[in-house]
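Take a look at this one chain, the form predicted on its own, written out in structure tokens.
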Amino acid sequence: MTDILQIQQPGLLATLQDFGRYGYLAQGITTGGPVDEHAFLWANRLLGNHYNAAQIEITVGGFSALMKARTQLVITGAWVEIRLNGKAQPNWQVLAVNAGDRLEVNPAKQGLRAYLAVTGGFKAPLVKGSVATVQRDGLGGLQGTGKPLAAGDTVAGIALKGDQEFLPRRPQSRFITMPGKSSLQLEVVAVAQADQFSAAAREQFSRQHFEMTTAQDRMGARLKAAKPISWEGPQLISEPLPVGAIQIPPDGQPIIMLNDRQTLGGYPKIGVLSWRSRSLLAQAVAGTQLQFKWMDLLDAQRQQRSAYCFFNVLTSR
């Protein structure tokens, strides 16, 4: 291993992250992994990595690293000012690096997370087969324990040789996912408590607009609107929480669990997030408007399973 580079700046919150820490909800250990998958696997793909490749998830911007060796790296997610050296430089686009390189990474101008991916990813050691960053848990990082990214940290990774092809890839505009739309669209598959809530709450849920609001983290988001959902239902034993599950908590403004959320919640859940909305949720900042749309169950499916196949995650499982 190289120490690939060295971090100046992390800026509000800098991570690494793999696909995420799986076997082990049953111990109380969450996934972990990257907020925005769509972002994330694309990454990996544009620079021919495993998708399993780890990668620094950047929250907000305001990050900055020396490089340490060539590599070359790419950027995706959130709609960042990336500079090299000073000179701006495109996002979602394969960048060709050297030693004594400057990356800045400047505060987003949309979304909320960028992606920062190298040839080869990025090394740490491994716990319980992860490398992905879970500061509740105290897993993962650059020393196992959960700690995010600081100033002065090096991460190693894989240099690459002088006679290596250099290939400026970049995905056709289509499979990129603009962020920081100020109204967006969910898919949620009613699932969990989802018929046990009235007619009248389903109804609510589907046709108002939400409110993205600033207590949000990658462990969940809490939205607020107009009309709180109603839940007239028992008590609820806890139980399983899967990442994008829409919990209605007795205030009936709802949290959408996210990655590091807990394993377990007592919370009623009205349904689920599609594999998409999860990534588009991950880029929406502190006053987005959400509205939500039903999805069947086979459909949402279908949607993961065909992403999945396209970034080869369930061929190289």
Second form
Amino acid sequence: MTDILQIQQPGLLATLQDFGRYGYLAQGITTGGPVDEHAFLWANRLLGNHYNAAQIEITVGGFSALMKARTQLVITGAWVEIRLNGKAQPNWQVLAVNAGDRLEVNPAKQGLRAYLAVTGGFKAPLVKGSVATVQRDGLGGLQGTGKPLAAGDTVAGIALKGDQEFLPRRPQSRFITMPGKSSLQLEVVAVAQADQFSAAAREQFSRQHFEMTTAQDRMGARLKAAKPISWEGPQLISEPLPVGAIQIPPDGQPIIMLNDRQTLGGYPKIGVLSWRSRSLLAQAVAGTQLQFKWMDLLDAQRQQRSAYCFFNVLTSR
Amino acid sequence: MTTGMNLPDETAKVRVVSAAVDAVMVEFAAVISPRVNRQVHALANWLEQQHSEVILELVPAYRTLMVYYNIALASEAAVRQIIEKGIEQLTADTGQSADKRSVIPVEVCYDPQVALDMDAVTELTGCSIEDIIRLHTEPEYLVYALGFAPGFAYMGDVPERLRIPRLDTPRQKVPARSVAIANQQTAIYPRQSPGGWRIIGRVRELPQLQPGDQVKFVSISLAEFNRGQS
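Pass me the form predicted together with the partner chain as well; I've looked at the form predicted on its own already.
Next comes the full complex, and the chain you just saw is listed first.
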């Protein structure tokens, strides 16, 4: 273990995240982990890391740090402005850095969440098997108490081997999605209570545009539309709630559950986002126009399976 | 009852539905009852004991069991097969196993100063504050499940007259230790968090509850509550 960097400014919110805290939902402990799994997994892949290696999730930007060791890093996700000792650097590309270098991640021109990964990943004490920071649960992060990263914090990692070659790797451009366009189309799978909504409500849901509101955090995102979605079924008995679920509360304005969601919920769900669309939504700033498109469950399963196989997620223990 | 019998009536209604891209939900009878809840836990235990490579996580609730599976290794169809086998294994005696535990007393202050929704609750139920306190402290509640947040215990059943729906728009910040109700359910918010239940009181101290525990609320005055806070 060696000190990798010291935070100078965390920006709006910077948290340590691995792939998530799995196995504790039954105790009411949520998963955490990267909201944009696609960007997170690419960052680890470009560095040759294990898929679960911890990174820093930077929300909006305004982040700066002093490098304490020679290593390689990459920043994926939101289209932030990256500077190393004042000099502009490419997004989604592996960079070589040295002790004493000053890294700046300035506010995103497009998108919301950027992922800073280093070779070997960041290290922190495991809390219930994970370093994922979940503020509302008070778990994970540098001290294990769910605190976000703060100015002055030193984050440790693995020393780079002397002979490690440097390759400025980046994904083929077709894999990089330019986030945060003013409108997004999201794939929704009709699961849970989807078939208990009226045909008119489902039609309404896929036809009109929704707007991302400012009421969003790592737990969920509230949307707003001209016409609320109506639910005529009975009130539900609270039940387990997956990430990406689209809840319809009585006011008819959808809430999409993100990584730090509560583990059980009682509002009906009109569907769940596909794996790819969850990552797209992770980059949607307030005001983004969203439109839902129904996706077949088997297609959504194929999409997530091929992504997990590509990134070696859960393919071995 | 002997083991190996067919399932009681309610389990005839067991459904397995797709709940996420990589999860299915087993739905038992749509009621909050100890009998149904024990079936949920019995199936969860059976699945746990299979040590299946493809099942990643089991999440039991009142009348549902969520089964997350490893989508990189298995199809939903394969997971459904394992679950169907488990449902067949469920025996009629799951509703009978006596698990009577001692009743845990929990002190609650119902003063409107901490009971943020008391006015609305009196209006919706047509009950006086005194009636609401009497009704809420009357039953021995069963802890059906833990969820929503670490240590958040879902308890039931709330007396008929106190059953009111959740808030139309959830609160962004419910104070820690708030006691709240929603339909048949009651709970204590362990930490400050968002929430849509109606707040009718606050506990002095957070009890550590497990599924299956029995709880009885005891009303205390604001003065007693404040003494405990110093």
